[in-house]
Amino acid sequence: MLFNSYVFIFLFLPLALAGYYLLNYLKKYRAAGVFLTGMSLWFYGYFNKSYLFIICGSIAANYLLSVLINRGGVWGKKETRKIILVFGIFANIAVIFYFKYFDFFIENVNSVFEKTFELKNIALPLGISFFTFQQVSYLVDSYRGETKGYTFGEYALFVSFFPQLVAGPIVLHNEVIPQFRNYNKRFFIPENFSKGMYIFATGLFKKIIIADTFGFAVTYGFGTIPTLSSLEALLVSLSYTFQLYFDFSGYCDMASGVGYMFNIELLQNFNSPYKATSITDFWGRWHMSLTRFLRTYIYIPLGGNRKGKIRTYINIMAVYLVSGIWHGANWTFILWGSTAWFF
């Protein structure tokens, strides 16, 4: 379901808000959480019901793994907890690889070795990279002993909360679950709701009026590349740049706005990246939740800049490579990830 669709604005969102606040008003707090989780799953499975098996299976499996990690200390072996963590991380990576990269891998095998392996034409589930990374961070935090006491219902709502489900931001458990546990945030707050409406409207304007308008020029330009003049090619390139930015920025604003309507403050994901004065500054402003994830759960565990200059460069290269692969199954992303660190 799209934030800018009529069914979301005029049906889904009013129902979600009304049901959630009504149940909380009646002090049915657990039922309100279950209701919001159910609405989030409806949001996710709106276009393809089969997606629900994927996300529900992922939520159940990762929560079970986190419980086993937390109870690993009972068995008296830190190594056992680490084995479960490593298994969980690789299992999540395997799921992403299958849905996002399997056909890409087969295409390249066929091309290099002149084979004719049949492609599976696997449909990519919406937001799988986002909610998978989110759950990987949860497993790591479970290993660190930071997730004890969360119920399955709280975990399911944390992962599936629909404003951030499809395109982020990649939030952490200690940012969202405590907000849902705060009963003062369970009731309608006019100030938050009006703020959320304003931010949502701003994001909707960015998406519909700005991004989609530039999108017309991009569609025309990409469809007539051989006939474009130099000036036209430049304009199409700039149009694509602004379409990409305002589309993603608009979505993040809409996600943040909907979050405020539920009295939930989501992590800011963009901070005017085109105002950046350096590449480092740019990546500190663009897709900030992904940058934080890569820094916290990949760069620092690899050693960061604490193990010498050569190791620092290797760690930076690894982070950019993961970022490139994460963005899409295409050699352009992989090459970008392999070389972007240099610039």
Contents of the next structure:
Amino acid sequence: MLFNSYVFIFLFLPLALAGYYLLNYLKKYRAAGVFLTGMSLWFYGYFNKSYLFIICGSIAANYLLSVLINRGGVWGKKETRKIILVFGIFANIAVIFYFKYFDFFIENVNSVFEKTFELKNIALPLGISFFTFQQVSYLVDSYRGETKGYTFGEYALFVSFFPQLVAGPIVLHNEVIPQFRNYNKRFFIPENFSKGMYIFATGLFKKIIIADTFGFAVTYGFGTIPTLSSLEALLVSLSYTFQLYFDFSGYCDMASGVGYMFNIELLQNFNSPYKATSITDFWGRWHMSLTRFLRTYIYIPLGGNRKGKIRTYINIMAVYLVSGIWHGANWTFILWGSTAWFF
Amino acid sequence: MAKKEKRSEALKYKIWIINTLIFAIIVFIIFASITIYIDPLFHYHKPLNKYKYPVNNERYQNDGITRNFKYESIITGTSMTENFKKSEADRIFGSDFIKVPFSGGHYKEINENLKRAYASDKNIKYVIRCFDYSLLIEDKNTYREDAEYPFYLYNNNLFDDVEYVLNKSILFGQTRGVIKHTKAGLETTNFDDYANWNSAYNFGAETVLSTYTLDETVSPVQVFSEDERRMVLENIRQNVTGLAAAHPETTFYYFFPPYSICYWDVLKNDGQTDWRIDAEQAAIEEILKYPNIKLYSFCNNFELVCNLDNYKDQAHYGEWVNSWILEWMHNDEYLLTKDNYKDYIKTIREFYNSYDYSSLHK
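Next block, the form predicted in complex with the partner chain, ref. the form predicted alone:
First the chain shown before, then all remaining chains and molecules of the complex.
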């Protein structure tokens, strides 16, 4: 279900809000949480019912691993915590790899070794990168001992909470779960709700009126590349730049707006990125939750800038490489990621 | 005091929320009312007398035309029927036709539209429809893949009409289009001109031959399998004969359109000549079981098929061929019957297998 769809605006959202606030009003806090998780799964399964198996399996498996880590490993051996963590990270990456990169991998094998292995044409479950990265961060935080005491219900709601499920921002457990635990936030707060409506409407405007309008120019331009003049090509590329930004940031605004309607504050994902004065500044403003994830869970654990100049460069390159892979199963993205660090 | 201030602050936000929601609802109502009133896609009613409607979007307007226009008979099918003229059909058949073609429409799509006509309490006298060979051997539920289907228009569910009445593309495109069309002093598109592409193309051998190239290697002969026979029969039963059986009051004028010799050239090169003819035979045998279907094929009109001046590409013929087809059907020329269909099949099999296709490319 998309935020800018009729079914979301006229049916799903009013139902989700009414049910959630009614249950909380009746002081059925747990039931309200379960209700919201159920609605989130409906939201996700609306794209494709089979996706539900993937997200439910992923949530259950990751929660189980985090419990094992929190309990001090298995067989009474503390060292196994690290093994479980590494296994969890690899398992999550393997799932993403399968859905996102398996065909890409086969295409490359076929082209390098001149083979004809059949492509699987796997349908990519929406938002799989978002909820997988979110859960990887949770496993790492569990290893650091920061996630004790969360129930399965709280965890499932944290991962599946529909506003941030398919397009981010990538939120951390300590930002969301405490907000759901705060029962003062379980009631209708007019200030937050009005703020939510305003932000949602802004996002909807950015997506439908601005991004989609630039989209017409982009579709036209990409469809007539051989005959474009230099000026037209420049305009098309600028249109694409703006379409991309307004589409993504509009969607994040809508997510943030819906979050506010539920009294849940989500991380700001964009901060006027095209006003940036350098590449470094740009990454501090564009898809900020991904930048934070990469910094916190890749760059700093690799040593950040504390292990000399060469290691710093290698670490930055690793971050951009992962970022490139995140953005798409395509060599152009990997090339982009592995060269962007240079700037 | 602080508590009081907080309460009045909350009240301020509540008022803002209520006002905003009321404003949004009013805007939605105005937005929807305009489209519902003018109804450019005829979803709720036939054209209003005070407006003139451009009729130019088959998949968006045919359903409404089928349900809400007044008529006695229907012309439907693929682009092979787009050049038919209502005025000619009315004159020749003595009826009142509408034309609702679906460019590239598969059997299922066309049949679903006809079912909608019957579901809207229409007493239909004649249905004129073509059967494209190229869409015969396929699953009975296939739809054209590259077409956009506004399925919200194809049902009686009021709730999904929101996609029509609160649709900015419809309001600023089609609804506004009706107002502009009316202001420009134009008339509502008639069923002679609707979907007619004749004047947009050049016809003749040079044009037709430039639209295709043969594979360099000739493919081995393809055999019509039992699975494919089953597929054809299922396609025909679900999407053709089912409706004829349910509506004996209607006479169905169905025909296989006369694709050009170049179409057969490609089939021959692909090893599919007999494969196609076998499929056609299977379909004919099934269709002829129904007395209220009159089935025609013009593939044995070799003078027509081999004269590329009649065509713009391998399959599409000019509007004058549509005029001939109407006359021929009305006079029962090229009618297939249980007695003559085997001779017909034999004739076309011999002709299209032995034709000197190389002469086309000299």
